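First, one chain by itself: the form predicted on its own, in structure tokens.
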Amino acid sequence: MSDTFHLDGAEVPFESGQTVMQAALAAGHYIPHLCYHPEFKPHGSCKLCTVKVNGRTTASCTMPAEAGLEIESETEELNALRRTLVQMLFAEGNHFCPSCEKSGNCMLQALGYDLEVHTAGFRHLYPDRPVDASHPDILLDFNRCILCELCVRASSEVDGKNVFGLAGRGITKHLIVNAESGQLADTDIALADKAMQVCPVGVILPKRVGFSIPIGSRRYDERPISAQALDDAPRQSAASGGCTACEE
């Protein structure tokens, strides 16, 4: 038997061991989010899912879920400083969504939109950063990466393969790939393994298909973000018991 908490006034059941992400998805209500993966152990880098919980923020998706709890997600007050993190992720970056491969499939631009971005926000610092095409089959373009680390989780958790890592700390923390080169080319990848799967942005990208889905026919073009984590949020069989269900 589950216990429930109120987000937005709204009672949500959860069961032991979910987080407060994790049970409003399952319930149907969503949190903007960008680090996280249900197949992945919460990180809380990107900090898009804040909540105020009993009048205090925390990331809702490290929170466990508790019965009792009160929750706001759905305030200006919170979607502003959503925003102000987009805006900032994007200024911080090389992010140009028309000539991006990922646009239209990206989740970045995907909450820019839900979010109603409307200005730059912030002065652009327009990086400098290489783009590593050494690799027959992936391009990785290190001017899009917003440090959300889903790459490196799931090339070591899911692939076992460790092809990605951070280096750096602060301003200059950056996405390596652990090879004595540093070029894609002489790690293990594959095209389907798993950290080809999960960028939330256009940095991992397979080569020759560009532009294949036309825009006006991509994941987030017909329907918003808020839509699709709804449907591919993991949620309980009731015949069984397990899960169905996972994002992309």
The other form holds:
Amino acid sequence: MSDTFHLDGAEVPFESGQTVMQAALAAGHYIPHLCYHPEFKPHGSCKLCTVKVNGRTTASCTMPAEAGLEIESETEELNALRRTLVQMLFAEGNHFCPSCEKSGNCMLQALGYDLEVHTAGFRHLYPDRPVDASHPDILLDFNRCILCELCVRASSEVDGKNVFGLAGRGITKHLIVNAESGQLADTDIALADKAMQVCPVGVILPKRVGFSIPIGSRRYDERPISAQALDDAPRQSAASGGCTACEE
Amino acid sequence: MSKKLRIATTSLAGCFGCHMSFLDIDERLLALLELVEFDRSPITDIKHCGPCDIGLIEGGICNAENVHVLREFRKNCKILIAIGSCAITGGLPAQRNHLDLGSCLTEVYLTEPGLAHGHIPNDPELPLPLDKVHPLHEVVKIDYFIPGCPPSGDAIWKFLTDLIAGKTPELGHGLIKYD
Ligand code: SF4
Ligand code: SF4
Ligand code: FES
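Can I have the other form now, the form predicted together with its partner chain, not the form predicted on its own?
The next block holds the full complex; its first chain is the one shown before.
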């Protein structure tokens, strides 16, 4: 029999080695997240997935599932914290959604919608971050980077190219391109790379695509991210659930 | 019948797109007029905002006059609402914020091709531009925000009717958007 923990009162089964996030998504329970990606090792940096485990806050994407845990996620207290995190991300970069090609397909924006974030609230920093348009096929717009490191991980772990990195600390932390010139044109990145597909926001964009999907048909126009994320998650199939039960 | 609510609206550093979207509530405007009357607004052409229940402001703050109008609204309106991307984030005008204002003006009025005899406008009637464009909440307290560029007529309708009914306004999926 697989063990279970409680998430907002519901019983969630898990297999050994799963994190709270993986088990929750697999069982059809959404926990907001931004830097977590089902195909990569958890990074634990955005803290959007923060839950309360036996009364203490922790990132659910890095927390190993354990039998009997009492976990709270969908509470006004935690959603207020998540809202503040989203607001800080908006205030820290330059997110002008009306001119962003990722709009409608962007996880940060979709999380803002789901959490009813109506304003960044804080003073906007308006950082000066010139774009890198050096590559013939790919545009890099640093203004929207949320430092999730997914492109860094995809480029080194999947593409074997190590095109991206993060440099600096604290508020000066930023995305860099690993080339002598610092320019994307001087790397061997290609359109088919995994690193092209993982950015949750509008930083790494293929050129000459623009606003090709009409408003109304984009990813998060149709359904909120809380519904979409469950479809994307690797699910526990009914069959394997049945089998574990048989082995009891 | 209870007294009608008084509403003032204005556009600061905006494009009037949010006002156009407000008109997109179409015939519901008539239902709204049963509940509210307009003070200063492009609809009435009243020049100064008097005591109001609700102030709706489109556009951010890009010059000295914007600051005066915003303060006048804050002083007179019980509830002040920022409507649209520019009012909430600075929006399109704020895309100049990482540039030096002087070099912006030089580029636009002097060095752009075809502007050989141009000059930077200096009529004393013109309000002075601010060094940076700001969202409204950085200058006065804002009570509510209706995001969107522009928010749809439906979003504006939902928000205002919630508010007038005394509920906390919520937009929900499909009505909340930043673009
Ligand atoms: S990355 Fe997302 S949140 Fe940022 S401007 Fe683009 S659509 Fe908006
Ligand atoms: S570019 Fe995108 S994927 Fe890479 S760190 Fe920034 S937000 Fe994450
Ligand atoms: S999703 Fe867990 S910290 Fe980002």
